[in-house]
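This document opens with one chain alone, in structure tokens, the form predicted on its own.
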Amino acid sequence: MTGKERWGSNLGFVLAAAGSAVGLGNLWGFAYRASQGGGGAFVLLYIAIVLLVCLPLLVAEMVLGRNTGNSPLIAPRRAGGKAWAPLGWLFLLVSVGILSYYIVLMGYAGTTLLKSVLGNLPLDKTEASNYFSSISTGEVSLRGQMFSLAITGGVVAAGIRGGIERLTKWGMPLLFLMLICLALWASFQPNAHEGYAFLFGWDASKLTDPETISNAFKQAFFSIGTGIGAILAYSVYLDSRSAIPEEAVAVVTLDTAVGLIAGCVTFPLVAILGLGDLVGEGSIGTLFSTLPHGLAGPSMNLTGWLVSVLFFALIYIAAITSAISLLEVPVSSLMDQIGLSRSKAVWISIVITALLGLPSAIDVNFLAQADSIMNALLITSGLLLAILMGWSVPSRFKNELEDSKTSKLKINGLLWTLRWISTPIITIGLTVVLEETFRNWQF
């Protein structure tokens, strides 16, 4: 597969890799998980997570993907033997899992983005239950959910520089510029402080509540996106000059500072809107329903139309580029697997998302199950990745970051680090979220 396609520059893949990790998760997930974490402890949990866990394990997933040359199928297998095949297959299932509910909730911005445009929110919260059900399902959501992937689709099918890259080096900035001019409207709203100080409220006794710590745990995975595969695929295209470390930190940077300026905006929203009571509520229905009718009441008007517009336009620009490296991994694992020409994998692996999507688009509340054991399944395969590179092959972390000239020093602490604090911390948090999914699980 190296020898196909290439990155057009270092920038085109750190976009791209924040780009995949800058999705639903850091704009409302993280609002969503900090109102039942208490805030500030959630988010003092969350960031020494990315940096203590995150971080070490996203550097040795970019250099698994650029030392084998491989797809996320075939990697692990590659680099430690037939014994890590189950991993590679762990990618695609949480990959393609994933990204068969996610392209519906796309689906669900869209929509609501387009309504927005319209000026068709719900005005009263009977409106806003009844258009949440509307969108969620029936055929609303299917054709939701099938423009989001064919549009999906047809950036990766477009190759790496020509769809990819492209979409991401004019989305990210657009994405950063949106985010900011919300977060500066926000700020000049009279009830922005509520917002604010819930947000870096401190209460020390939720950093030891197990649904902060599985939230935590959650939300950083996810949102920096190190376990599903995709951040391995985007690595293949790495030249073998780049900076691995360097741009695994400028990745990680962006995805967080997006979350901390997303939050900086939904909770001031959520302030201004009299809707505190609401968030904690549920994170799908609280985004599509609830605050759409806070935009459109009648004291918001204008600007109300407006910051809809923006908002959603956001979340629509962050959904697509996070879609788009999840696609990425079932697409190059049929092209390095049986070699397949890049279309025909995407198309195949359109058909199979929407087929495996079909009863999150009818039923939010097995998109919501979906959501909790892919979680689970997300944090499992990032435990593998951790043990596979920093325990089984060594070598190869190490090899392939002082081929391209990185300091042993900073070697040998990245893989102490992924050895002796990743691992450890990984293990624990992955059994307090295994509990708590088994514990909230609906038979």
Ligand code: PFF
Given for the second form:
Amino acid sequence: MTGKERWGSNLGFVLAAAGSAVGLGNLWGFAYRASQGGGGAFVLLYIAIVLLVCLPLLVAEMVLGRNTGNSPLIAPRRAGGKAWAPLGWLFLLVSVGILSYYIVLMGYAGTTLLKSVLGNLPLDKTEASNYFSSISTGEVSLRGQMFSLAITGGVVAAGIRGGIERLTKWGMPLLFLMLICLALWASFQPNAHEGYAFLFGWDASKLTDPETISNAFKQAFFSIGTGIGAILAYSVYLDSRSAIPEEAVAVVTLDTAVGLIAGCVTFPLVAILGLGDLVGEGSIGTLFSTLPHGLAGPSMNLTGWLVSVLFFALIYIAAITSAISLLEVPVSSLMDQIGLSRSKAVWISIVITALLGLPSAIDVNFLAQADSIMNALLITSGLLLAILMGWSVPSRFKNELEDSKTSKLKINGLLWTLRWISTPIITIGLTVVLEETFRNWQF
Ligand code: PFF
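With the form predicted on its own in hand, show me what the form predicted together with 4-fluoro-L-phenylalanine looks like.
Below is the entire complex, every chain and molecule, led by the chain shown above.
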């Protein structure tokens, strides 16, 4: 498609792909799902799924992008023939669907960042719940949504090198630095160990608990962000000699490390601030209401102010580097399918995303339902991608990796894992997730 665009360097690609992976999923999603229970069993399942399923799938997605040179909408059809065209549409549907509410969550983070800077955070439990209602509905929520969408659109419109790579090159190192400072600070606080105990507490029976399994699957897929076409869209601009498996390992390692370190910030914070009773139910708003009021409390003073500003700035940077990758899916598809310019494609995509996001912007319950449906669809498209690359056109997988000088042993190992480990595990996971989604569906 757009033959002229290329990443400035391999590091540029890795940081952009890690930027896509590291996002609200690591900070908000991890805290939200881990707090629903499961402890160490949830963490262990999440890591196992990342390694056995998401890593080989990420390699397959990158291979599909670089090999076809097409956008997510067209790449499956180009690789597997007409029968695979619906997968392209599924990529498009899921990425725009996720982006529509992701932008709203990003708006909550932006509003909370602004309130942190101004020192306007809620001071007690009642204020905290009123605070969350005030930022998650009405004008405040809509303003946050529009602002976040505008800057996401601005970065994508500036192009791969001039927008996406430029932002992620400074944003990601800054994010790592801020996160490590926060984790270190948290580790020196007196009650931090209670937070670690909640997050890593071991109960073997949870390994077979459907809710824990379903949460671990959703968390792994959402966090790595594979099976949706975002990394595929980025891989189109990859150099033909770059080592895809090594780059995939770097992205997965960075993402998982950030997820775990973020957990080592949020859970100790909850314990330090004595907010355990508020977090048990693990609702969407936990991160945006419970933590701010704890940090604004009288015992925290300047430290609380600094931690809340750093924490919500970190969340906002993480969110924007993910939102741009989601937006790149419809943008590159419109450019590829109907030859639109990048800026026109951005305009059309953000208008559609804004409209689709309106129900989530005015009703947080709708947002929660959208999240659970989109997560199930994300895993579905991941399964189809594994079947396409592992079973339908394995020769493309092999040839593309051979051309960039990956060793035969690695290629065969990856392909074998994709076919015989990842595919059956995703099938089981998807069944559990669908069953959970229908059971919890609120009509
Ligand atoms: N991985 C991102 C996060 O953890 O917030 C969300 C995401 C980005 C999901 C890109 C899917 C995707 F394609």
